[in-house]
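One chain comes next, on its own, written as structure tokens: the form predicted alone.
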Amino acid sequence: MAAVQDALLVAGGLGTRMLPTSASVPKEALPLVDVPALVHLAREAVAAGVQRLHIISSPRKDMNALLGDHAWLQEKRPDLDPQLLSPFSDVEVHIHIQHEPLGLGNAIESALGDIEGPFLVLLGDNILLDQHSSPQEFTPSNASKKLVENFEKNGLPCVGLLAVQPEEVSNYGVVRKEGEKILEICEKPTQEQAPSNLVLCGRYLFTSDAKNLLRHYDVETYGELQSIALQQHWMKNDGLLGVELTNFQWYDSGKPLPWLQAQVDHALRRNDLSTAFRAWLRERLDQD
């Protein structure tokens, strides 16, 4: 079985819901308190064992500042974990341009000419954390690692799943499954139509046949549902597995309110911030 050596970080969206900030700063550069979103994703992928990162961007985004090596700042902040100042120094980085916003499948296709074998896909505005560490002792998320472990055991494509509140299912792709095997993906169903409260959460592990399958399930025919058609193909054949990511927090940098909530929740869970921040928050709320 081929090892998972590549990860695609999908960062092509323009972030219109985060305007005006996203007009000058890529939403993937927005910090979760003090660590940029893309750095969280990159370190998660490296912790899962990948050797190459493929960043899917758009023609209007400049990712150079975010991808730079800032090790020279270590002397000014020797307390910081070095991997946060040089988050891409131990991995190959390739930039691919998605020229039109034609959905996830099309974004993946833009990088597949440089990939052989199975690969991870991480959506750039979705941070999944089971660790809430400080920049002094940074611990990356284990979300992608769990998908790789599942693939090494079963040899089948798999997706990350998280449970949401029943009233939230209409915002997501919702799955019906039996054991680990996914039987159906319902795109943004009503609460009454939803087969479960387990939803796709922006983490995928696709097998090498994805390249040919995406040519078959082309974007001209399937549009933004191209990647769903790909996953449905696997469901109907050898199988697509769901990996439930329990005890993870899901943070979305694509909308102002969820991103504000993410800052508060993450800060309250961090050992270096929680005590002082919680005290301030209580005092502030008591003023209203």
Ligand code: UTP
The other form holds:
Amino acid sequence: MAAVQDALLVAGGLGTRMLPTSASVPKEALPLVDVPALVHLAREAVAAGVQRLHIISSPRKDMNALLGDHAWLQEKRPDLDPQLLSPFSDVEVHIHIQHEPLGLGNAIESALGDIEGPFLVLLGDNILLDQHSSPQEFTPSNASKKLVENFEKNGLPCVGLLAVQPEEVSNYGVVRKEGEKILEICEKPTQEQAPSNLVLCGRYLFTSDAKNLLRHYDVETYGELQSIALQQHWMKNDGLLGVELTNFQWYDSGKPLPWLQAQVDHALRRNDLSTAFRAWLRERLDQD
Ligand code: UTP
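With the form predicted alone in hand, show me what the form predicted together with uridine 5'-triphosphate (UTP) looks like.
Let us now look at the entire complex, which starts with that chain.
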């Protein structure tokens, strides 16, 4: 049995940067070409060994269609990997409602009543891929698995890290670290202030003491920085480790331009699409 049995897929935000679409379709349900973000995340978490998925949703979001079992469509599309039509059928699914979008710490808190041990957290609009498969031969991402392997080795909470271009650091939580040990997280620093170009990329593995710590670092005092306060606590005590996810592509469906770039980048890397898409794109760009 894997060391981590629970994963939180965090999807309780309003998605205002993806309006008007997000008013009717949760941004976490938007596809990367033809596979919804949340399906990518669910299969990534299951590949990491978890048995229970906790979906954090908001009072007005309708996740029913996304979470449903669509196995009946298999006869229409026998070519598809069956797991993509029933992506939640081999795990327990718990839905938790975050009543107000008060940030990541508060979203996590809304599920912790149902969780005993260490748990993964995956931001619902962040896909991390190390392989670019078609839905016919689907291969889940190894991102969460890498965090679980790190936890099995070290027994400490850890976070996924990705290197970004220096001019992009001001959008992220940027870390200073020594070896694997994180010494500092700077929230959205300027390029000059940033201690590195390694940033938090929406994958976390937290230990069970998070429940008590989040009560201490409460949302009333820390607001949206509650989850950073939690991570700073670990940094100052037993330690928080960084897992560098090298050779992963990071796709964000939370804003129109990154969402569009994700579609193009993934399509260019996918065996079933790249030749035709590349040829079309070249021709299209030549017209400008
Ligand atoms: P974002 O900050 O990108 O999402 O959070 P948002 O708040 O929905 O976006 P905007 O600013 O309104 O456009 C990253 C992930 O964390 C979830 C979001 O649903 C998203 O998948 N989230 C964010 C929560 O679950 N609860 C929150 O309070 C905030």
